[in-house]
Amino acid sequence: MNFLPRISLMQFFVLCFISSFGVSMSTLPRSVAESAKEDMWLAVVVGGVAFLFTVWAITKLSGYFPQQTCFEYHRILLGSVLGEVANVLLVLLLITVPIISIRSFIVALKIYLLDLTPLSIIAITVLSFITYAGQYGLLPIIRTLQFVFMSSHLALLLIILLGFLAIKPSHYFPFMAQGFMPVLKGAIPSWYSYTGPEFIISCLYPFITRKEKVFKSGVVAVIVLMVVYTLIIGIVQGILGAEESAHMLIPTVIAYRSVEIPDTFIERLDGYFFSLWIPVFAVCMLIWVYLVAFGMKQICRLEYSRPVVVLLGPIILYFINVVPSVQIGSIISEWTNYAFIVWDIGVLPLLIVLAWWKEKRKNIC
């Protein structure tokens, strides 16, 4: 396409929500339960509140360069060499998300649903969809996201709410037994679950129609994510308990396996959960692969990102197979989370200071 896409606020909200939701909603209970124990649900809330600072920071930074993407204003603020280094590091950081997430997803799918299917076949199927849907540009991607959001996401929310039928109130106590420090420690792994809106804003800010509403829409997206994540964490905790959740690979799926709906023919809710999780996860990965391709296009100064998307499929597939085990994948995911935290609360404020100083010198001159 030779024209610039225009993103409405509703489309921006969908982009922000889907870019975060679907990656770690199944493994998040295990991550926060290891540190926060019975206060695991509170750790997710604290992590979401803290993440609002990132939304403010990236909106503030992008406001200094309303017609330029982050890959362009990095060169302006840091110089051509350091700016290009920052761009390459950002692309490398972004590409770790589909690699680790798809690896975790296909392992879960093989264990709980497709036990006879080779991992490579599942990975090729997911990447084939992403490659096909992502090569035609942003607008077809947004239309795909809107369709999946209005169908699979809402149906998945209904399945999530059915988990209230099996919770045990005793699993929520004792509350704050060890003080607030475990909650803060549990909020650190929850950061990865909110990651996404800051890169949507930094990469696509020039294409959003009502830029003065970007911060409010981003905050709404994070708050909705926070509510949904708290529901999931609270239900999983109520069904399994904090101790059991901390020792399971995918506690969300195990929790919904024990949910039964009285006087109906519906059983094994984990099957319905998985069926709806597949499209939710696929479109989430579609956004991340597009962001990687968009960044590579900006770095290489290409006119189209279509060949980059096609090239990314085999690259991601190769690195998925390089990860030897689930344990190694968890370690890489943990360090990726730390890298996102450093970028969000370390690099972004520094760039804001540089942008403010550059703006001040321009006004003086």
The other form holds:
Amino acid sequence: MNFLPRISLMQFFVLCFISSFGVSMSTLPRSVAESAKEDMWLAVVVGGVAFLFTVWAITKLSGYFPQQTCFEYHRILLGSVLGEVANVLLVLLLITVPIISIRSFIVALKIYLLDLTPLSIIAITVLSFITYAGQYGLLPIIRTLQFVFMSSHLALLLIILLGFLAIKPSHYFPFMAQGFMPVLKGAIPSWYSYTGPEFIISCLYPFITRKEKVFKSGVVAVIVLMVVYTLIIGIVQGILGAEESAHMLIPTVIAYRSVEIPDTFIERLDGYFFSLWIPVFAVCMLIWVYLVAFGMKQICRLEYSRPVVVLLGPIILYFINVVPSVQIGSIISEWTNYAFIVWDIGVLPLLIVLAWWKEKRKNIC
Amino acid sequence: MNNDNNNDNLSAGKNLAAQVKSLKSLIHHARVIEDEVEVVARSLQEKYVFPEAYQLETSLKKNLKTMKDILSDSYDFHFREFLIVAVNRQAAVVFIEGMSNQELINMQIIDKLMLPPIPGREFSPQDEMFSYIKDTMLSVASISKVDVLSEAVKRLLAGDTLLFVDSIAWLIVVESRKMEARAISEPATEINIRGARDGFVESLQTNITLLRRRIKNPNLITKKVTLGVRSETDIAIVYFRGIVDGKLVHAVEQRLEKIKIDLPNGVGVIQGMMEDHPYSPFPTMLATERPDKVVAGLMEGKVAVMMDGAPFSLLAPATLSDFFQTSDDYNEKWVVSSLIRFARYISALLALATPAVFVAITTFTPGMLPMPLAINIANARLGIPFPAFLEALVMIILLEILQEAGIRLPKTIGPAVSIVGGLVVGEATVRAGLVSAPMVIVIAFTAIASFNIANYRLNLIVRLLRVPLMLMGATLGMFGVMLGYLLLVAHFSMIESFGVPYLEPMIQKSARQLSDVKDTFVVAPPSAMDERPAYLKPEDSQRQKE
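Given the form predicted alone, corresponding form predicted in complex with the partner chain:
Every chain and every other molecule in the complex is listed next, the one we just looked at coming first.
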């Protein structure tokens, strides 16, 4: 018997937080520093506040179809052909996240931790975990996320906070020297770092137990993310400065490599930072791969997502190896970011209008 | 001429020798054939007997012959024929020596049945035989009338005595079980300081008594089932009515029913066949030899499965946190117990991961260590012929050998072996330059940490998983160790015990269930533990009444 999983609000919060956190944590300071300079931390806050609109929009849209996933209501709103096209586009958009993120992660690992290990080996091990953990369905995945959230995320947060010991206050100035425009420009690349909750809501809304509280929980998750990202950006800015952050490949890692706490057992933070980042990143990818598998399952109208998860491993591995260099990976990442913005502030409002119109017509009839 | 005679004699001798040889060979073959014929004849005689194929007859002689056929020539099978004077009928008692109370058979059955009738209460044809014998002759507490032979055989093999009476097609079963049993003693694998000292023994009845002594309530239900197609072993399902979730009892019963094996040779076999994930190294039923632990489980809403002949009882469902709890936790002040409980979790983690982390850090990321420590370790490893992984592996194998030797040896020698192994061999290997001193410290620390794991079975699993985790640390450094940790967490998340996730109540579904954490990582004060664990879905969730 195929039981419908039930997700509590606490689990929903963890899902939202983990789906965002861990992917772009390492590269976010670079992308915002390029535009916002010394106001980079403010750009992340602005990006987070703007992202709340997306959370509202997707909750509103899902509210029209409380028992259907986005893959089902796309067909209702856009018709079977267009709806299916939208579904395929969405799945393609979702799958780029694990491909790009795993690619950047394994490159970072190779540079800083496993310099002699081939990239494919690191990718295969990460994907092996994802395949193993992802094939048993949503509830085991959520339990894994909850356990890792309790252990690794909180420990990583402690390590992140230790970075305050190495900051230089002068790196935060001048404040708003070029006005608000650079902050707004910086908020655009920070959008990608918040991406996650909207897809959790759109795909898993029917399984959430207390639907009336979804928006509230989503907002809390985004605010917590905003605080954590602001902390990270603030610390990286404080350690490296805006100028240096903008030119580093993975500024967060570089920043934590330079933190030293002499005469304590933890003299250097980078090893601990990396060790804790590994589970945080892996579970983040786990949920993204599951969302892709979930989407493919819905498109192909399969009963279980297990075969899809198993199939996705080699596919993702293939595309990870296709990306020829870090620079091209960065460009793809940038375009994916724009695609997400288009989906979030372009497609979603359009779908809301369509849903509202259909609802209105139904009421008139 | 002489030569010819000599030649003749020589050839005659050779002929004779050849004939003797062939005769010997013939005799040998004849003996082989005789043995084989005997085996065939015996196998024809000793065919597997199905008692259900036999029926009770009215003739005593025929019934006794049937019993002989069924029980073959077993030397412990006895019967004694005599005359029931009061009813003037031939009768026989049938019992198994060593399983039945022979004093009771002599004094309360045979002796009483051979007495003349009570004056004024003689047997008349209108009397019903069973009632007459029961009411006027047998002075035993529990007797019953059985008219199915297979049922009677089952009772006989359980230690009861069968009374056959001539001319009737039923028999009387007198409860006369008396089996030698080990005295109740302190559990060997779950030693406590302030907890109760009694442990389960091999007798199912005694074990149930140990539970009943603690819960004097008619709602403590014990259901008996028989398991083992050939052994007919008694199994008891125990639960507390009004607390336990009915679905759980049903699931336990169903799973037991599905087991079709010859002989459940220990509760481990039943556990292996009942568990949700038989291929997982982690147990999803808790085996315990402590009655107080079983009683606590029953009062939370769990179901116990007990087996005759096994000093362990199984509790279902069991989650990971159950393996970190001991009875002593509830006999100490909650602050102290909480500290000890938390230390147990940390110990399990250290016992599992310390060698792996040490190998990973020393091989890949020595920068994670403080500089002086990293230099000390590097200095100590100078001249060691093995890489860190092999060094650790050698020490772990040595540790395993010592631990196993300590268990198998007599109690008086075991500690001596541990000391010799730990101190002498450890010191000698360091001096010989086979392993470094830091590695000895790491492995010794790992061993001590593993002793702090409350459950022996979990301890074994930690020992088992230590090596693959170390291998991951040796090949991929801290990345490998963290990946091993993730795989372990994913495995925990995947497994369930009778529908309960294995990580309950560590991982809560919602904030409303947070009260279950009161007895997980820490131990809350007794007054605060007023609710039963919600994940067990108890019928009555309140543990403390107003």
